[in-house]
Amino acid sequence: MTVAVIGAGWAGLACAIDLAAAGERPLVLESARQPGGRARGVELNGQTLDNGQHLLIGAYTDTLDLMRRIGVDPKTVLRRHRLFVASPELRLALPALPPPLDVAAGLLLARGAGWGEKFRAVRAMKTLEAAGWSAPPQQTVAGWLAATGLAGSVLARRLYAPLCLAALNTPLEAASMAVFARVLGDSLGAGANAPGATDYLVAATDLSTLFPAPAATWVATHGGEVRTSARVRAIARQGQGWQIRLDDAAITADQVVLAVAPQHAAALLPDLPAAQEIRQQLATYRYEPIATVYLGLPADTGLSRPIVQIDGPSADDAPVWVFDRAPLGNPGVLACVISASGPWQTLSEAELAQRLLEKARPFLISKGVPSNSAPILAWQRRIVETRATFAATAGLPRPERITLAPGLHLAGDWTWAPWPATLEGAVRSGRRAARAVLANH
């Protein structure tokens, strides 16, 4: 059986790994010059950085499983930290207690939040747990915060809103509470059966080295192939199989997995009734940007914690997560992640960098001690993915099936409902597509 996987992002690579492990010889076609999609390493200012800073969490069980399979030890390439929030208003850290006591204790012991909102937050979490970590399809996260009495609170501004933006990349006023509830359930609410699900997993290497590059190598050494600079133009039925047209050639396959971003999927779907339904769904999607702003500081300058949360660059911008990249071999480099659209988009790169540096100033250390003055910014670089993810809005239609015709399957984070656009959602969707291929053998 010949299987073509279109797209070498984390979904396509996950699919190819499981297919190769089952004895198949998948051909992965990627339009870019390297695998990894929106989570890969890039060369900037003479250093290996990433095209966007990502944070994994302990609940990413499928991602961690595949890393082990391809010979990447998560304990070596990921730094595990208990969930904490270090921000101008809130200090929160989960204590070393068994779940779910750790979450309740972390909320109650948080500094900066009043007792009333702490108890309301614990009650809100218990209510979500009783509902099976679900919410009405049309409810927004902003609506949920208002209903629980948390709207406008420190916990809303510094915990729930930043977590929602980091996971869903969608403003609270539009973000789906059903999707956010599932994220909270799989992390904060994972319970005793999944210890460490809430932990931050901070990469100790660039993203390409973390997964895409070793995944492509593993697939190749197990009989498959990952072909880069291979742009697919069309997919069409050919007999009992499929023809895949590239810029300079056409290939045939018994089965095809389309593992591309939703904004690219519609153009590649063949003319089939089931595909038309997907196109209609995709026509309702809108997309949100993510910016990673790199700040180049003296090599002995960093953050007091591996990750901190600072105010947005302007009053109407959401809080920004800042990562110290020294553990990745980039001393003096901070990565500031801005999720979703906002006033920050009107700022020049230089102005945005200066504002972020000033906001990060209270968390800076130099030679291991707090820095009394903002260091000189040696360089900055803003990387913006203008359509980084689909907006996980309330009521957004998601595919109800991934096999559109015999031998034609979908993968990608947008197909893994009810999760938002995350690396784990992409990996899980790819593994599901591999199971569909093998079942259709």
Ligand SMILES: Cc1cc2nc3c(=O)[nH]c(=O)nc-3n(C[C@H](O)[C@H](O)[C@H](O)COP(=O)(O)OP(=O)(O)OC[C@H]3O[C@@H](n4cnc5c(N)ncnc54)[C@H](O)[C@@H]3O)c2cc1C
Second form
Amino acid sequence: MTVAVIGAGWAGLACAIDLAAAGERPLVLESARQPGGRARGVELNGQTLDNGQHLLIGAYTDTLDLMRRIGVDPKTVLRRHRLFVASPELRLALPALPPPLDVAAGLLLARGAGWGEKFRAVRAMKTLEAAGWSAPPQQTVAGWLAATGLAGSVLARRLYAPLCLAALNTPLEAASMAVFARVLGDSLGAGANAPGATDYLVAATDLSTLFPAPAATWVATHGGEVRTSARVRAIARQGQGWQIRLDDAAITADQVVLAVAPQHAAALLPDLPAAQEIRQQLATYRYEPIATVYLGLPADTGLSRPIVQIDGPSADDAPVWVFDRAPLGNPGVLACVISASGPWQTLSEAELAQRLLEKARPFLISKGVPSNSAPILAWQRRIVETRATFAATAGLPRPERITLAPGLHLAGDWTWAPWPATLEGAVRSGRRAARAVLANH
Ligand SMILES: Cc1cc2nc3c(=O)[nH]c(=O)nc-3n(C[C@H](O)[C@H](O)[C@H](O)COP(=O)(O)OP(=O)(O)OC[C@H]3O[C@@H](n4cnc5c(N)ncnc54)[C@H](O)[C@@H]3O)c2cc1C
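For comparison with the form predicted alone, provide the form predicted together with this ligand.
Full complex below, order starting with the chain above.
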């Protein structure tokens, strides 16, 4: 059987690994010059950085599983930290208690939030848990915060809003509470069956080294192929199989997995009734940007915690997560992540960098002690992924089935409902597509 996987993002690569592991010889076609898609390493200023700073969490079980399978030891390439929030207003850490006690105790012991809001937050989590971590399809996260009496609270500003933006990359006023509830349920609410699900897993390498590069090598050494600079132009039915048209060639395959981002999927879907339905859904999708602003400071300067939260560059911008890149081999480099659209988009790169540096100052350390003098910014660089993720808005339609015709399957973060766009959603969707291919053998 010949199987073509279109797209070598984390979804396509996960699919190809499982296919190769099952004895198939998948051909992965990738338009870019390197695998990794929206999560890959980039060379900048003589250093290996990422197209966008990412954060994984302990609930990413399929990603961790596949890493182990291809010989990447998660313990070596990821640093595990229990969930904490270090921000100007709120300090929160999950104590080492069995779940769900850790979450309740973490909320109640948080410094900076009042008792009233702490109890409201514990009650809100209990209510969500009782509802099976679900919410009405049209409810927004802002609506949920208002309904729980948490709107305007420190916990809303410093815990729920940053978590929602990090996970859904969608402003709270539009973000789907059903999606956020599931994210909370699979992490904070995962309970004793999934210890460490809320832990932060911070990469100790660039993103390409973490998964895409070893994944592509593993596929190639197990009978498959990852062909880069191979843009697919069209997919069409041919007999019992499929024809895939590239710029300079046509390939036939018995089965095809389309594992591209939602903004690229519609144009590649063949003319089929089931594909028409997906095309109509995709026409309603909106996209949100993510900017990663790299600040180059003296090599002995870093953050007092591996990740901190600072105020956004403008008053109306959401909080920004800042990562110390020293453990990734980039000493003195801070990565500031700005999620979703906002006033920050009107600022120049230099202005943005200066404002972020100023806000990060209370968290800076130099040679291990708090830094008193103003740090010197040697360089800055802003990478904006303008369509980083689909907006996980309330009521957004998601594909109900991924096999559109015999031998034609979908994968990609957007197909893994109800999760928002995440690495783990991409990986799980790729593995599900591999199962669909094998079941159709
Ligand atoms: C800046 C940024 C920060 C993020 N932060 C996080 C985070 O902290 N945690 C988290 O879990 N997730 C995060 N995400 C989301 C995560 O990166 C994505 O959900 C995930 O990478 C999507 O993988 P995918 O394989 O579904 O799609 P993609 O990565 O988009 O892969 C699709 C691939 O298909 C290729 N392709 C497209 N068209 C064609 C064609 N015609 N022919 C051949 N190939 C084609 C593309 O080049 C691409 O390589 C972030 C995303 C961005 C952009």
